[in-house]
Amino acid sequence: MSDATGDPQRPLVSVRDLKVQFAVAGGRQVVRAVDGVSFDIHRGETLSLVGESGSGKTTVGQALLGVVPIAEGEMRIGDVSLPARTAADRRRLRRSAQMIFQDPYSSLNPRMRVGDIIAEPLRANGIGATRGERQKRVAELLGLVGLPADAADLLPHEFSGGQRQRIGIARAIATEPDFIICDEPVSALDVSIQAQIVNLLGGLQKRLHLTYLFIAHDLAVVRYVSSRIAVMYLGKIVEIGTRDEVIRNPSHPYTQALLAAVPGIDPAREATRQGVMLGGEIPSPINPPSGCAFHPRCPLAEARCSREVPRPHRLSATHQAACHLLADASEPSKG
């Protein structure tokens, strides 16, 4: 999918003030799953969305693919504005944007042979004029993900979890997409297999010039895959920056708490890092806290944190975080 402007500096993916809401309790209550999220993803990079379960990460990915309706905001992938309005745009989006799912067990049809699973997006998008051409493409895709060609004749239950995720990856790259949403693609796998899948995704990104939105809660994994990291809490991005900025200089108390829970993620800073202990659970998005949503769990919270919503504070050209304490630190001393 090429950008209509032809501008190489134009982001491949652009999201502005995205809001996704779900009505519950017969429409009497509203879940604010995503509440004003904005970010860009440039070609060839990986933006990781990080946060606890319930932070809204997966909903952002689903909104980009049109799986859930949006309440407000603007989105674009390539030169297609979302949600796609025309049949032609929907066809282009299906071919150019794909998803790798979290669970390699439930994301594959147990009654379909692997070759048919991978060939399904080829048929749906008119790729390969004959069955023989599609079978040849399936064999190529299996080779790209490290599986033998004869895997096409087997059923999903005949494979391990890591092999099933490779099948899911082969299906995702079948249409030669530009953009892939990786929805916690290693969280359901054994630790010994996670590194293999992460390395596979990195190799495919370089070989096929892919752009990733990598959704995860494990910062130890995110450290190895990310170009940039966005930290989400209760539907909002509270910090975003390059991988090194977020990992080595976490500025929001929530980011600091997430990193403190991952021992040894940055050995150079391990001895000097000031850990922020994270207590309690993420509040309900039906009735979010006033002011800064993180203030009920934040050990550094002040009185105004419960009253005022913090604005993003720019720490560098590529790094910003939404915290009142950062704004105070940047103000000149008085008196």
Partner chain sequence: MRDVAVRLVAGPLEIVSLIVILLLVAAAVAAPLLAPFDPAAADGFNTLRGPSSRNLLGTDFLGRDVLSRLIYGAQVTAAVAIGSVAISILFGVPLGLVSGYFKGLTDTVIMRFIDALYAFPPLLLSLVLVAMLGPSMYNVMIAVGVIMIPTFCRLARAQALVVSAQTYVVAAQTIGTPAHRIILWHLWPNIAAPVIVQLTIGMAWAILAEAALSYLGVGVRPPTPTWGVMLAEGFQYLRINPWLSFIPGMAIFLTVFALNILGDALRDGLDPRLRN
The other form holds:
Amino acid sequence: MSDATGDPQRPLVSVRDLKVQFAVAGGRQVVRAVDGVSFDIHRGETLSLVGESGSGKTTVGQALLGVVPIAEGEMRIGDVSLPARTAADRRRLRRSAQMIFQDPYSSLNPRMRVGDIIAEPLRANGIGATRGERQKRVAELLGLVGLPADAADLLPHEFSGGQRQRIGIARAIATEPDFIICDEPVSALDVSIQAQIVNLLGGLQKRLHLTYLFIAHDLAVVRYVSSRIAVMYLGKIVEIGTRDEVIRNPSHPYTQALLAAVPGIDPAREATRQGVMLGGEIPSPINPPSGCAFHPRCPLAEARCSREVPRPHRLSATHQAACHLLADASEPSKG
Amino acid sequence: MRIRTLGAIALAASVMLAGAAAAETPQRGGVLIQAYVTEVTSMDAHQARAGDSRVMLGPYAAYLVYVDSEGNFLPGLATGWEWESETQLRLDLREGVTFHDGTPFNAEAVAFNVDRIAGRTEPAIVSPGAADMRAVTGIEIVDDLTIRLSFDQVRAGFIQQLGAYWAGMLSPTAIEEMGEGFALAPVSAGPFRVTEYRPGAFVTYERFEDFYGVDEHGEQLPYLDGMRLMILPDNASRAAALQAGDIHLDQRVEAAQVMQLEADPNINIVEIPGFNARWIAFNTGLPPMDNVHVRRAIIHAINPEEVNMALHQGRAAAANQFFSPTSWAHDPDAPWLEYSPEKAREEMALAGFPDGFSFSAAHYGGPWRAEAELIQSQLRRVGIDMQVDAMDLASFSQLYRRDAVYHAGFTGHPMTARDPAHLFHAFHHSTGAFADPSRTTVYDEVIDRALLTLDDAERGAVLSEAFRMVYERAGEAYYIWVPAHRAFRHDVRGYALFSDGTSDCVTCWLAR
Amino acid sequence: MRDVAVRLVAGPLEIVSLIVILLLVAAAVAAPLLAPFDPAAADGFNTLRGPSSRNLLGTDFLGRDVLSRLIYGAQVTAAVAIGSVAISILFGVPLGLVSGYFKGLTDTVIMRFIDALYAFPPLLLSLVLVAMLGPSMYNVMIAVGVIMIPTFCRLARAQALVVSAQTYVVAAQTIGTPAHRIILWHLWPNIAAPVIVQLTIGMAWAILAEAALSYLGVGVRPPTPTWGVMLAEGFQYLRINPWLSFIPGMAIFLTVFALNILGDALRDGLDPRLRN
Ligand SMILES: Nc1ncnc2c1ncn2[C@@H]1O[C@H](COP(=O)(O)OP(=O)(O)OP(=O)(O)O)[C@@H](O)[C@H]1O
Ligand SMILES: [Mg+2]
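Output the form predicted in complex with its partner chain next; the form predicted alone has already been displayed.
Next comes the full complex, this chain leading.
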């Protein structure tokens, strides 16, 4: 689904028709983890990618970083087209794009000192020729994420979850990247700490002019951090729009269901959400349902939903959703 | 008692074994379980390569002539033999004998067997008896039961060779029909037929109803219904199996087990004194072993009595020549180099190694392992360093005998397996099967002379001449004559041995 | 590391095991000082004697001092245990790490080779190897080391598969850390603990393998004493003097037992789950 903002400025990140597939069961079956995803991210903004577990969010991020091979589609970060073909491009990409991981425990090597963990991207990318230079930079980074400089000599298990996530953030910003993929950076943390990390990410974004792809499985956190929100279901983006458009005017039944699960949101269209509670489980991406992949769980589903794949429907210049019902309702005017 | 002939020649005293009271009447039936230390190289008698194969071959293979433990020739498939001239031998064959497969035994069959051993049949085989049978230059089938063999020259000791382990008379039809498979299901005319043979594991035998042999009362032999022979390479396990009653008979008891078995009241031990000669063969072609003083130093440094006491509980005897007193070829007056560390040091000085020297030796396990280790320690006391390598027989044959890369090899021979001149030939003639790796020809003339001398006394004198040559060259280091032992449980009766120390159990029976 | 040390000596069994191993090492290192006699000096007129004030553990079938042979035998035992395990770790662990990290074709090729190695009965393979290389202590080390390569390779591979699925390895990949450094920095330190535990088991196994090879007569060249040789020789005189095989057998048993106990203790000590 294309994101035609009409902005004359070229987006920092651009993804078109991305498909990622994994062979499973010894190559006899294919998981369509990402099945035709398109979006742009502009410099300095935060695009949130929301969806249930298994919808393919992480895979999108990993495709952007070149950790998983892509089956189809075009991607670009800055000037570099993906997958990067030359070694120079790869090096540039690694410096300019980084990732923050969901699990602050498994994402830090338990047997490496914090200083070495943070210095790893510097060593890997040949930044900071000497050990002294790297140590200085590590101290600086620790300061940026709000950790004391002597943390460098400790092992990860000596820190709390929130502190460990700060270490992960320090590692991600070490190479001064433009673009950071935050893969559910707070969902493993205590609620009381989530806000601190979200604030830290927000502060760093301003200070370092960062662009974020912020992955989350619910809309609770996302509403504070996002410029725009994309909702993913079974490898496809079903709705994308600015934060307010998606939160206040959720147009896809799936988005509505996700919002219904978030306490404290006071949307304008209370009525439409009634009965839109998400039942059942997300189907397997090995054998996705026919037509609209959401139809088996959709309370509003009609006969054609199981037959035809819905096309993205433009609700505003920045807001689109893929649902047959919208097409009906808006065919005469709406726009 | 072992009876083969009209003349009823009983086997000598050594076969009258404890528990086998002469008055006892043999009981028929039962399966005798015996064990042996090692596998035959082939169950095809013609192609077996070691004298002790007779343990496994004997029960099924029938021979023209048998040699008892006293060295007497007993009629087998041949009832008579006569040198009609110095180079012509007539054999009278036993009447009414058939092979296990029903093929009649006759002069035709003997001719086939002689030719096959000589390597003259298709496909040609390689038999250890090839040289003996190639000496047969003419075969005349006089009638069905009479055959005349002609020789290129005088062949002293040929009759004895007819009793050698490889000289079994095998069924010509079975050989032709089975080809390669013959070795797995061999057919002859012996007291038992082979019913199953698992190489490396066991052989089972079944009584051959039509066996020609009878005992002194005219009773059909054998008494047993069958036998099972198991290969149990571990000496201690074999002894333990015997004591536990899992086997009736152990056809090879090593010195280390003798004491243990002697203490067991259920077990009888047979001792065959002076049976095995053990010695170190020198590769006289490889320096420093080419130096006679080096060789003498080694011989003087070996203390045979210590080997005897440590490893044979004093049952063995220090050796001083190739033949032990059990052989008629033994020379009581032969000179030898006695144990003397002083003389060893003198010889070392003469050799130019007053502070010692080093040499390599090989052996192929068995009793040599311990003996080599003890002798190694003895040599070290005078400063001689012997590096010992253990290997299997095949490697030994290749590395020591063929490639001649070792200075010395531990070897030995059983005393009475063959005619003495033939045995001496095998180890000393440049064409002998086990000759010094340097293939020295120094003994060839005297050996050839011995082989051409038909009279035993004269032949003994020629052999004594050869012994003196060995002494003068210090050509090999004899150190010990070791008795052989067999052991069986008390319920086994009638166990008798051939001259080569094996038994086919034809007269064995189980008392119940 | 202190945790590990504490855990190692946590119980009486562990303390005894540690003492056994230290005694073995001490005997191996100081054999010439400790042994009362030349372990190879035979005395054929003084064989198979029981313990006496001269020969504290008696004499063997060639009249050699059993105590001296036991002490010198510790040298070979220790050397073979350490040497062969070192060989198998040196080859097995890197192969397993590479195999488990790269997966795919690399994995297939390496594991084919390892499986082929593993398909041989281990003792038979080392027998063949020693027969090919010739009898010496170093060749026994090589032969025993080679047959343990698959064990270490498979262990390292299985662990590498687990560890390379960890997010910190994905993180390292996104950072751009080269494969060899990922293996060195991230995989190896995190699989070291099970390898160390396997090391003690491997040593125990190597001691038994050396004993078996010596028992079969293809091990270390005589007259060098090894416990396996002593056991094999003693076995021939089991009924007459059971001590001859009991003493080296006990030495082998105690060492193997101690190594197993220490292996268990190490596993507990090195397990991060048990750490906090
Ligand atoms: N390496 C892989 N091999 C096979 N299948 C994979 C692999 N990685 C992901 N998948 C599958 O692809 C689908 C999408 O996975 P992904 O991790 O991208 O989802 P997600 O939206 O990030 O979920 P979560 O919220 O659980 O992180 C899932 O069905 C997952 O099982
Ligand atoms: Mg995810």
